[in-house]
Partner chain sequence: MSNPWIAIGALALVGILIPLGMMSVSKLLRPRVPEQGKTSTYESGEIPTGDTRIRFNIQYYMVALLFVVFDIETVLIFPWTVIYRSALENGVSLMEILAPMLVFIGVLVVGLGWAWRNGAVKWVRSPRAASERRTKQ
Amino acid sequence: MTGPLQATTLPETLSGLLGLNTNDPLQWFLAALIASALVGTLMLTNTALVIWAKRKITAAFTDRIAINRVGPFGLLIIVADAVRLLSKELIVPDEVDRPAYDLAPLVLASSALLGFAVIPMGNGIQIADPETGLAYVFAVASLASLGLVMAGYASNNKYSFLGSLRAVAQNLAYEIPLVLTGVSVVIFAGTLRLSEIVAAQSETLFTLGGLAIPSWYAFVNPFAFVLFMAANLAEVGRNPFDIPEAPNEIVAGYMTEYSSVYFVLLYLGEFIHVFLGAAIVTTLFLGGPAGPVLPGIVWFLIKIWAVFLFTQWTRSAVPRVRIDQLIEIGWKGMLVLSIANLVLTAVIVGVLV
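With the form predicted together with its partner chain in mind, show the structure of this chain by itself.
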C-alpha cells in the first residue's frame, strides 16, 4: 500500500515548491494553472497513445500484425497521424449552424478533460479535491453528450442528425443507472470527496494466503461493479452501445461532417471521455491509484488502461444493440437493477454497521 490519505493537492504542493501564497487568489490560480497544464499534458499524451494502441489492440484480437513501419513498433505513427490530421483542409459544409458547429469539438474535448480535475491520480497528483467531487465528475462527464448533440444537430447532415438523436436517447437511458450505481459506493464511503473514497478502499478486506486483499469496492460489491462497467460503456458510447456512431447504419453519426482539426478534437475528446470513464471506475471501484511496489500514478495509469482495454475487447466480440433495445435495457433492466443494488447496499451496510 502506497500513499497515506492525500493531504495536499498538486497546486498546493506546487505553491509550496514555488513559494506562492495559497491564500492569494491570483497566486493560487497561477499554481493551479501550472498544475492543470501538467495534468492536461499527461492526459493528452496518454490519449494520443490511443492512436497507436487502439490499432495494435484491435489487431491482436483479429490476428493481424498492424502498424509497425514508422519508428519502433510503429510508435511514431502518433506523430505522423497528428501532423497529417492537423494539416488537412477544414471543410465546413454549407448551411451548418456555425457557432454550434465550431463549439461542439471544444465542448467535447474540454468537458472530458475537465473531469480529471478531481480525480486522484496518486503521488499527490490531483488538481482539486472539492467536497462534492463525485457529483462534479458525473456532471462533467455527462456534458459530453451535449457536445455530441451540438455536433450532430449543427452539421445539417441527416446521418449526424440521427446520430445526435441517438446520443440523447442513449444518455437518457444510462445516466440514471450510472449515477445510482455510483452512489451506492457513497453509502460505504460516506463521502463524495474522491480522495476519501479512495482512502476508504485501502483497508484490508481479508487476507488470502498472506496476500492482503484491499477492500476495493469491486471486491466488496462486485454486482455494483459489473453494473457500473456496463453503464459506463453506454456512457462513453462503446460497443455494444456505440449506436450514436454506428458507422454501418449512419456512416459516422455526429462525426460525419467534421474534418481536419475538428475531427481530431472530436476523436480525441471521445477517447479522453473513455479514459475519464475509466478513471471514475478506477476511483470508485478499483482503489484509485493504490497498488503495491509501483508508484501510485503508474498504478492509476495501469488501471485506466485496463478499463480501456476492456472497451476494446467488447468492441471485438459484442454486437451492437438496437436503439429500442437500448432503451429497454436501460429502463427496464439497468434502472431496476441499480435501484435494487442501492437498496440492498443500504440494507447490508445498515445491518453490518
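Let's compare: the form predicted together with its partner chain is above, so bring in the form predicted on its own.
Since only the chain itself is given, any partners or molecules it might have are not part of what comes next.
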C-alpha cells in the first residue's frame, strides 16, 4: 500500500512546478485557479463518460445490446448527445419564477464541483485541506437540495413541484443518517481533516495468508459502511431512492420544464453528485487514493467508478420504493441504526483508547 498523503496541496505543487511565489496573493490565486480547473476538468470528463458507460452497464445487466454504431464501441455518443442537447431551443414556460428557474441548474452543478475542492485524490492532488474538510464537503453537497427545490418551485408545474417536495422529504430523512455515520468515522480518526482520515487508514489491520488487509474503515466498521452506502444512494437520488424524478409517476420531476443547456446542467449536476458521493465513500471508508503499484490518482478513480458501478447495479436490480416507504425507511430505520452505530463506535473507541 502507498503511504499516507503528504501535506502538500495541488496549488503548492503547481506553484513549485511553475516557479510561482506562494507568498504573492496574485500568484497564489493563479495557482489555485489552475488547480481548480484541472480537478474540475478531470471530474467533468469522468461525468461525460457516464453518458456512454451508463447505457453500456444497464444493457449488460438487462441482456441487451447497447450503443455500438456511433464511433468505436459507441464512444462518440458523448459528442453526439452534447451536440444534440446543446443545439436544441431553450424553451422557457410562461409564468415561471425566472431568477430561480435560471439559477437552479447552476446551483445543482456547482455545489457538486465545490465538494471536490477538499477531496484528496493522491499525493499532492488536493486543492485545499482545511481542518473542517468533512463538514465542508457535507455542507456544499447539501446545497443540491436547494437547487432541486428551486427548479421544482420555479417551473410553475405541479409535477415539478411534487418532485421538489419529494426531494426535500428525502434529503431530510437521509442526510441526518449520512452525517451521523460520517461522524462515526471522525470518532475513529479523531479529525475532520480528510487527508488525515485517509492517512489513518494506511496502517495494516491484520494479515491473512500473507496478504495485508488495510485498516480501511469499510473493514474496521462494515456496518457503518453499509449504512453510509445506503444513505448515499438516497442522497444522490439513485434507485431505489430516485423519488424526486420518478419518470413513470411525475414525468421527470424537477427537470420536467427544462430543455437545452439547462437540462444538460441539471443532468450533469446529477451525475457529478453521484461521483462526489462516490468520492466521499472512497475517502471515508476505502482508504482514499491508497493502493499498491499504481499511482494514487488511478486508485482513486478506480474506487469511485466501482461505487458508480454499484449505483448502476441498484438501478437495474432494485425496484423503486414508494415515497411513504422511503420516509419510513429513513426515519424509522436508517436514523435509528445510524444513532446506534454512532453510540457503539464511541463506546468502542472510548474503551480501546
